[in-house]
Structures are given as structure tokens and as C-alpha cells.
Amino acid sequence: MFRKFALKNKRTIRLSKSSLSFREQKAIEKVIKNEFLGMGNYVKQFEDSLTNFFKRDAVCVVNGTAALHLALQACGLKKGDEVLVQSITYLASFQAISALGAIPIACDVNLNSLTLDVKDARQKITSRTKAIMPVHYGGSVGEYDEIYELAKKFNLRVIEDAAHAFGTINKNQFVGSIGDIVCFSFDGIKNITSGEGGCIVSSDKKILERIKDLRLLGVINDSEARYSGKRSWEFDVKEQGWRYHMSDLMAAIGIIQLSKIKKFSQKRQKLAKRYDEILSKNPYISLFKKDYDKVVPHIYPILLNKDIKRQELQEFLIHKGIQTGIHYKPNHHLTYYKSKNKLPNTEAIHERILTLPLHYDLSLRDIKYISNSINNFFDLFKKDK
């Protein structure tokens, strides 16, 4: 029905993107000039900056998946252990668990936030359950207190997948400032980026010290040498490690990005509020209620009514120069993670989720154009009915 209309917007409004400036370029140039690109003093500087930001220790790694993997290993998880995690999350959450030979147990989501449904997770606890991995979907922490109460009752470690939530405020502190073990991603489209990269934040110093070794192939106490541009030539290894350390190139970008977190956060919140303002009047979609004075959204998903064909709306928006996404296909539908677990909320909504563009370089005018285009689609939809 939309093909008869001329394309109004010649440029493409991207779903997500990095936002970089000359400052990141200059930082990279300094690292290159030093002719040392691996893990060195810049990584230490970035870790120190993150530690100051969270008011507790942070350890940097090569990406968010590695952060989750190492956190689980450092907690002693092994083959056959079970980890509770929502099915609607990026594949990385499940892969980090199965990489250890542990078993991700697919759980349902809360319909209001698309975060972990604690009631469902509780029903899936067995004698093999060793950890719970709440995913802060879209920047929301969900049933945070209930998750920790559940973990305390059943003696579970909590590994927070906070890849979407850098900058979000929880209990008057930044996500990562409290909680058991909190993992972040700094890939190219996250709230801040280091090109790739991630970090683990915790008050458990034994866990963090173990992670420091594990990220460097298990070489004991190699981090301190690397920080000063050296390597350990006489060393010992006591367990399986991985090449998961961050490079100075990544850290140089991350240092600059972290200094921009306030303006990045405020812009994302402002854009999300504008979406809410315009789209809340549309009877064909539902919005996820979030307090954008506290939540810093990584993505902006909407929920389409049952009688709406998502693909038709996506094609219409592409025709208007607007990219969209789907966050995410449920992991228990994937061949490798097939599960017979009943997840009624997940099954009811996963084909109705649509993610709209959200990144720092969008303007309020862009949000108005995107929102009005969606409303125009539904005006056509009403006429066709």
C-alpha cells in the first residue's frame, strides 16, 4: 500500500551508530605514535577512570561477551551447572554460559519491561542452579530487589548483564556501583564505546583478581607487567585462560567516551521521552513504561498490536529512509539452545517487538519524523481495514 508514495527522506536514519569526534581520533593517534597497541598504560587509565565512575573496582576486557564468560568462570561455574537467564536477550548472554559447558536455562520476561520474570525464574531453580543472569534490557534493571532476594535464598551468584545500561541510575547510584558482579559492553553502538571492549565491576576483589589473570591466558599476575608495557617471561598458569584483554587502542577511545557520558545519557533520555510523547497516542502500539530521568536507554523498542504485520511496517519505514531492528529472537528458538520450557510472555510478544532508531546523533526533528511516519502507516492501515 505504501509503494505508491514517493520517498520523502533521501538520507537513511540509522538504527544505531557510534558517535565519535576528533578527540577520539587524537587519542588513537597518540597510541599509534607510541608504537604500542596492546594492553598497556591506557588500559590501566581506563580502568582507573571506570573505578572512579562506579566507586568500586573495574577490570577491562575485549568485549561484553568475554566479560560475562570470565565472570562466570571466576565464580567457579563448570560443566553441567545451570544459569537462569531470560530468553529475550542477545545470543551473547547464552554463549557466555555455554562456553563453560554450563547450561543456560531460558526464562520468561516481564511484559512491562522485557526484563527477567523472577516468578518464572524461581520455578526453574534446581540443585544444579548456580547463578542468575538478569539482563538489563533497554537500560532497565527490572525486578532488581526480587532478583537479589531470590539469589540470597538459593545461594546463587548474580551476574548482571548490563550491556544496555551504562549510565542508568538504580537506587540513586549508577548501575554497576552496587550488586554482585556487573558486566558491561563497549562495542560500537553501546551507550559509550571503545570500538569493542567491555568491563566487569564488583566489590569481590578475589573475583576481579582471578579475572585479571584469566583475561591474559591465565598467566598469574601478568596484568601489572602489561600496565607498564612489559610482559611476564617467567610465569605460572593454574587454569584455562583466554586472550580476552583490552588493547590500548580500545582504551584510548573509551577514556574519551566516558568523559562524555553525561551528555550522551541526557541526549538518549531526551530522545526517548520525545518518542513517548508522540507515540503514546497511537492505539496500535504499546510502549514500555520507563523512567527516563533514571534509565539511559540503549534501544527504544515498541510493541505492536497482534493484528499488525511487523514486516509491513518495517518495509514502510525503510521506504521512508528509516532503519528498524528486532531485539531479539528468543534464544530458546535457536537450534543450539532449543528448550521445551514454557515461556508464555515471550511467545506472546517476541514477534511484535520492533526497535526504532536511537543514538546520540539523532535530533528531536528526526524523532518527530520517525514517529509521524509510524503514525502515517497506521492511518493507511485504518483505511485499508
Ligand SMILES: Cc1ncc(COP(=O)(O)O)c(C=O)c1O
Given for the second form:
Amino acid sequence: MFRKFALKNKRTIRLSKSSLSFREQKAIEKVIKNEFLGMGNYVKQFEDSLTNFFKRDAVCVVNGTAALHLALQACGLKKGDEVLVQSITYLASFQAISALGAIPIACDVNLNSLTLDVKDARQKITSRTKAIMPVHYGGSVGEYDEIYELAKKFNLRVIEDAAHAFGTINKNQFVGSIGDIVCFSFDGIKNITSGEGGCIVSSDKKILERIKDLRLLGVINDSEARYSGKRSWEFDVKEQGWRYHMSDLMAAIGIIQLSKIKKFSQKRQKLAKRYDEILSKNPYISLFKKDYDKVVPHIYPILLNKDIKRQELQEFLIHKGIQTGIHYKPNHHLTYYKSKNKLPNTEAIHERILTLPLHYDLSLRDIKYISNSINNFFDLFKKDK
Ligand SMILES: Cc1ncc(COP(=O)(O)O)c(C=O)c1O
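The form predicted in complex with the ligand, contrasted with the form predicted alone above:
Let's see the whole complex now, leading with the same chain.
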């Protein structure tokens, strides 16, 4: 339908991507020359750098899903326990909960930020509720104080899914520097990457010690041996563990990426502010207004008016060489997680959210081109009506 708008030889503007330089390349080469790719000194170094960044201990794992899974297990979550989590999140938040036989209880989101609706979560608490998993959607921490008040009142652990929020400032500190247990993802498209990867940050030393064992098949105190290139040949295991450790190859990338966090964050913030400036004048869409002096946006979603056909806009943009995404299909609509929970905000908006490209390698000109292309679509749409 929109073929006539297709641009010849136009590069595709990717929705998201990693941004890597010769520095990461050099770091990987060094690890390869070592001929030790497993969990060793580089992982220790990356953990030390993260600990320095957050001003409290961080433990690295193979990905963000594993970080959430281990955090929940270390808190003692078991079969049948319930965890409150927003339905609009990446499937990983739900799978990390159900991996333990626990039940993700799908909650609604706030319309202004797409973060957890705490009032709704409060109504879903039962005697089986053991934890709450706020997802820092798009980098925003949402109703942070209210979440912790609720957790205190009902004696719940808080496992923050901060996969989107690396670098965001909350209460004058980086997300992760405060809070019960905070989990990050370093997958290829996140604010910083280690290829795949993730980490858990907490002040609860017991939890972190347990996670250190759990990531190495539950082998007690194996982490310390691995850091110095050794293994515990004589060992004991007291519970089910997993092969969830990070490798030196990944950590080498992560160390370099972490050193770039300031410029990565500033660029993402600048691009999001530019989107806001141009798109706020468009009457066919609404924006999720955020304080981009504090929030480091991982994604840039917009909300389309009710009568707009999302797929048509997506197809139009693809012909203009622009990828878009949908973050996310509600998890309670999936067969495995079907529930009768009433989530009015989620139902009202999930078919209307659309994510625009956002990554370090975009320019302000790209943002102008994307925004103007969207405005262009609506000019045509307006004429058609
Ligand atoms: C909200 C959210 N939670 C959890 C994860 C899982 O992280 P990973 O892909 O590193 O397993 C992601 C990753 O995309 C995410 O976006």
C-alpha cells in the first residue's frame, strides 16, 4: 500500500542496536589471547567496576532473565508463591517468576509512564503474595516510594526489574544504588551491553552470596576459586543451581561499555528530548513525558490516538526505512499466563503503543527524519478522512 513512499538506497534506521568500538574489539582480543573464556578475573573486574558505580555490591550473571530468576530464588520464592508484576513487560519478567513454579500476578500500568499501577497491585495482594517486581519501563522508576511502602506494609521482597534503567538517576543516585534487590540486563541493545549478560545489586550480603553459588550450579564458594582461574574440585551443593555465570569474554566488553555510560546516557537523553520537541505538536499521538535530565531512556514509545491503525503507520515507516517495535504485548494475553485479571489501562493502550528507534548511533537529523515521517503519515491520514 505504501510502496510509492519507498526510498531508493536509503539505509534502514534500526529500532535499536549495540554501539561498539575498537576498544571493545581490543578487549575481546586480549581475552582470546589468554585462551580462557570462562568466568575468571575479567568478571571479577567488571563486578568491581559495577560495585564502584553503584557504591554497593554487584554480582554478574549470564543475562537479565537469570538475574531475576536467581534474585527470586535467593529470596526463597517457591512453587505457588505469588509475585506482583505489570502485564506490559518483556516476557522475561514473567518467565523468571514461573521458572520457580511461582505465579506472576498480572497487574495494570499507569497511563502516564507505563510503570506499575500500585493501587491495582495493592488490590491483588493475597496471603500467597511474597514479592513485588516493579519494571522500570523505558528507564522510569514509576511510583517508587509507594512500591516500597506497600512492600513494607505486607512484608514483601522487592525485586526491581531495572533492565531498561541502567544510568537513570533516582533520588540523586543511580538506579541500583538503593532498593532491596535490583536486576539489570546487558543484552546487546541495552543502555550498556556485555554481549548478553546481567547483574544483581543489593545491600543484602546473604542474598548476593547465595546468588554467587546459584550461578555456578549451586557449588558452594566456587566464585572465589573461579576469579583466580581455579575450580573447587572438592565441593558441596545444598540446593538446585544453574549454569548462569558470566564469561570473561562478556565481562571484557562490559568493562569498556561501563566506562562510556556518561556519553551513552547523554546521547539517549538528547535524542528523546528532540523527539518530544517535534512530536508534541502532533495531535494524533500522545507522549510519555519523562524528565530526561534524570531518566536514561532505553526505548522511546509513543501512544497513538484510538482511531489510528498502528500497523499502517508501521508499514508506512518501513517504506521510509524506519524500523519500529511494540513494547510489549501484555503477558496475561499469552496462553501460558492467561488470567481473568481486569487491567483496564493495559487493555486501553496495548494496541496503541509504538516504539520508535532509539540508540547511541542515531543523530538529531535521524530523529527529525523519523518524526517528520510520522507527521507526514498523519498529513496523508488527515486528507484521507
Ligand atoms: C523489562 C525486561 N526485563 C528483563 C529482561 C531480560 O534481560 P535479558 O534479555 O538480558 O535476559 C529484559 C530484556 O530485554 C527486559 O527488557
